[in-house]
Amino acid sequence: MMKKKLVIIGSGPSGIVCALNVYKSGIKAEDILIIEREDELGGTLNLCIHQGFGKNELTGTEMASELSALVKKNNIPYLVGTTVISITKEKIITAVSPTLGYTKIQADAIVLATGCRERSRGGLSIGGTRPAGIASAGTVQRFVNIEGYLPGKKTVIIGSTDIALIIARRLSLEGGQVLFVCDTRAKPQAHKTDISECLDYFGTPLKLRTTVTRIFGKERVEAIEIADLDKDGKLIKGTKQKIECDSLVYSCGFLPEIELMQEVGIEIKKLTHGPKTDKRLETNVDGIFACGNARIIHDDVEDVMADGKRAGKGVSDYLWFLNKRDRIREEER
């Protein structure tokens, strides 16, 4: 069984920053291991080809490259294309990969930097069929930026989040037509700058207090029905419209990735849907920490990285205490 002082699950900005800070605290690089299920370090940054990350306004991919380079420069071990399928309270990690197969790793401490996932379309509560052509913003981001596919020629986007608007701009740049972006809210969720750059520049309408009430189509989306909402969120009679389109993209927000946490018995907060942690970002399970969007959804990558730094300090203190305890026990023997 492989043994490590620290195993970090997830190589997004919080995971990598955590690893770098633990390394700087004096833990040897060879005692640290980063596990990433995708084929490259960097997490979801690799999906983001738009600028706006960090003080230097890098693209997500550029920031991912810079962080990955620091991991490699400091010789911190990592595994990519490797999926963690379970962890235990004894901090035994079970992972699988095409190269290593079925592997068990014993850690002194674990940091869960698994990021977040999008809310499912089941939460949309829209009547009608569920044909092809309906996808989350994150899925579309992968289709366009990584796979090189345009998910539709005439698209409607539900949600006015930053990522929804970025997708609207990306589809427009690739030759698709975004008919409009709609949101049930009275005010958009995204910043004014994003609205200007992603919608206004391309002439894409933003329909607020508007909801999609029905989806039409058998094999693929053929049309949707929309309606206006009053200030109480109720449908306004006589405002229903049928809009022809071939794709519907939704952005319903994000939730921390907590499946591994639930399995090991980590307490989850109802409000944030993330783990309960103390000041050091340690969970109720001894030696298991959480940071970044796996702990709470952050708006900016700087906040995610700050969370990783905070977790790094907490883990360093924890490992120092373990080392001191072990030395005392040896002396007593």
Ligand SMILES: Cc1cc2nc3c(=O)[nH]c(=O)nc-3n(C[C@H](O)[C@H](O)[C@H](O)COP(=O)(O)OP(=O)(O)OC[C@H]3O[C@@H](n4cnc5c(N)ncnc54)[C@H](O)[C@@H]3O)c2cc1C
Contents of the next structure:
Amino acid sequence: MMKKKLVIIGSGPSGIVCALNVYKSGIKAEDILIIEREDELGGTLNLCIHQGFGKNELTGTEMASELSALVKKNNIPYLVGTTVISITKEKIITAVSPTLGYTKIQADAIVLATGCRERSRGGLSIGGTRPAGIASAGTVQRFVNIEGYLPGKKTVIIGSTDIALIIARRLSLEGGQVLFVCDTRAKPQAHKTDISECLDYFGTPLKLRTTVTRIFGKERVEAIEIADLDKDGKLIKGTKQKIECDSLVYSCGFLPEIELMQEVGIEIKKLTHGPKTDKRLETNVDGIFACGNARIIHDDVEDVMADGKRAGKGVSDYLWFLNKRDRIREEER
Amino acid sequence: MAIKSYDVAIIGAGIVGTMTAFMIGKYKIKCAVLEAGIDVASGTTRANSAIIHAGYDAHEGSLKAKLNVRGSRLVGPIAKQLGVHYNKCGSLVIGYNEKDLEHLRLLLVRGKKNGVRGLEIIEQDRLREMEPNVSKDAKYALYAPSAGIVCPYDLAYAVSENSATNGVDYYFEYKVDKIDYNEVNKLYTISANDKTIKAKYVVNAAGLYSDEIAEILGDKLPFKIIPRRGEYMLLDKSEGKTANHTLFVTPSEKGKGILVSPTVDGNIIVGPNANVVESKADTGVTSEGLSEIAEGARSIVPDINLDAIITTFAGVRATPTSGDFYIRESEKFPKFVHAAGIESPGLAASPAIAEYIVNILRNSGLKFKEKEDYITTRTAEGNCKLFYDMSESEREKAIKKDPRYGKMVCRCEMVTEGDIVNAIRRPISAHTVDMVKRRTRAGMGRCQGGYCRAKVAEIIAKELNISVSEVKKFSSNSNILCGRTKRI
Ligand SMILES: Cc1cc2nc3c(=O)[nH]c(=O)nc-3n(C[C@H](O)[C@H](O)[C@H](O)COP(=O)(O)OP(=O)(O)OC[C@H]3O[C@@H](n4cnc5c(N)ncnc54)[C@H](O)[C@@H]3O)c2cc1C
Ligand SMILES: Cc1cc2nc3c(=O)[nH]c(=O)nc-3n(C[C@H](O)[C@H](O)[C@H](O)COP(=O)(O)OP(=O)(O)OC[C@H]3O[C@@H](n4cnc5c(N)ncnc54)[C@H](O)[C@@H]3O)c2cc1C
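Return one more block: the form predicted in complex with the named molecule, after the form predicted alone shown previously.
To see the whole picture, the full complex is given below, headed by that same chain.
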């Protein structure tokens, strides 16, 4: 079985920054391993072709290449196209990949930097049918940015998150028509500047206190029904309107990716839906740390990187302590 | 092109049609299944409660009662043979007061008469031990240890794949619109649009539309079929421990009422209500309906976490005004068998319904000679076990044999590229996003395909050698994308 002092699961900005900090603290590069499910390092950044990342306002992809260059320059080992499917309290990691097959790795410490996943639209409880043409923001991002396909020609977007607005802009730029962006809230979730850049500039309306009540269409989306909400979130009678469109994109926010955590008994907080961690970002399971969006959903990538740094410090301390303990034990013997 | 001729044609690839094809597939009989949809289980079989009812609901002496009890005993062995998830988790009908208790006693007596084994009425203490989350007001329960849960569409996939492997022909997008009987050569000509086949025997297993098939033929069923919709919510696996058994409330005039049950995949299913709808195709959900089932669920499990909904859906019952299953040879047309009014417990009863149909065919002259080379599994290679269901050593072997089993595509449900390619290459090919989803569970988890939908579409496109924009969600006009972006 392969042995490592530290295995970091996930190569988004939090995982990479954590690895770089551990390396800087004096742990040898060869004792670290980053495992990434996708075929390249960088995490969610690779899906973001828009600017606005970090101090230099890089695009997501630019930032991803900068970070992965640092990993490579410092010779920190990594595996891509490799998915971790389970971890244990003993810190045995099971991973699969087409090239390595079914592999087990023994680590002294693990950092979970697995990012987040989109909330499904289940909670929206919209009436009507479920035809083709309904997709999450993340799916649309992949189709549009990576594959180069449009989800529809006349789109309505539900949710006023940053991502929803970025998608609205992207679709407008790529030749799709965004009829409007709507949210049940009274205030948009995104910043004012994003609204002027992503919506106002293209003349895309933002409808607040508006809910989608029904979807029409047998095979593809043909129309939706919307209605206005009052202060208490109740439907206002007589405001129902049918609107023709061919696609619906929803962005209901994100949840930390906790799949690996639940099985190993890491305590999950109800409020954040992420793991409970202490000051140095260690979970209740000894030697297992969490950082980035896997711990708590952050708005900004700089906060994500700060989280990675903190976990890097925490886990370095942990490893130094282990090392010291082992040495003392050896001397005693 | 010459018109193909069969011994038996089955109209409808729901659980009744596919189970019948499965039983016929063991014999030297040329059989075809004609399905209007693009896939097996396009109708009611796709959206229901998935319960293998024990058999205490139906009135003694009814065909429903007889076939339910027998069917529920056959489901387990078939599931085992074909690798279908089935769990004999047992069911509890919950009573809150003396009046309910009286009704539970009635069900107990009826169940015993129907031949259901192991039924008993239990009291609060034991109930709470078995189901810690059940309402504190629940005082009694009828416990049926023989009840179970199954994945209904996977059961239909399994039996259809096995029959296809054994030579049964499947025709999809074959919406029967004309049936002619030639009295001279005693052959039925069954057409859909421009397509035609011939058959000596015909089984009408068209579910909600079995009355319309009878009319097309020139026959008439002695009852009406009323479409009654039931809506559902599905909760995240994180809530899987909400219930250990299928929990029903004591039934009323309206039907079996709302239930809370685990599913074989570890989620929790909540529903259904029962509302008559105008259109048989109305599988939409309504916000009123969802509130109704939410309320029903809370009366059984007050603390149920309904924030954890991952999806909602609805199914339509084919409720016959006569109240019982109707399975018999047409009085006007020889060798034409109607299987109509198959509402709940049609799924639980399906293997027994198929046996019953086979018997009618036999009695009207069809010869059943066993095939020497009958294949017992889904495909000649076996039962297409998913990576998720494999043991460690099986996983290791699978990746060695086909590295695509090492490529994770759906992270919520642990579905690999190998699983998806296998589903596309099976005898009934999964060539749309939804077909892949139901066969592999890719996109059925917490994020509902938010992460893997695009990847699944890419794999389908690659396997079928088409462009991603030609990939469909479920039917011919349900392309998931529409055209390229400007950059390209
Ligand atoms: C559409 C969109 C727009 C955004 N725009 C901005 C912006 O303008 N400015 C800004 O500052 N921030 C933006 N962000 C946020 C920023 O991209 C994220 O906050 C950041 O990438 C999160 O970093 P992370 O390291 O926590 O997770 P991620 O970057 O998501 O990385 C997690 C990695 O872990 C891998 N992984 C997960 N589980 C496993 C496993 N079991 N085995 C192996 N690997 C695994 C994943 O494949 C992934 O690569 C945006 C995000 C999105 C989605
Ligand atoms: C809300 C609800 C809950 C239920 N719960 C349970 C339960 O818990 N347990 C249980 O045992 N049963 C349950 N049932 C009942 C069970 O689902 C049905 O009895 C069973 O699925 C019926 O199967 P079928 O093959 O008769 O019909 P279907 O599955 O509807 O199959 C009929 C097929 O015929 C096809 N077809 C129709 N017209 C044509 C045509 N002209 N040409 C070609 N093909 C055609 C359709 O496309 C369809 O695929 C429930 C039903 C509902 C609606």
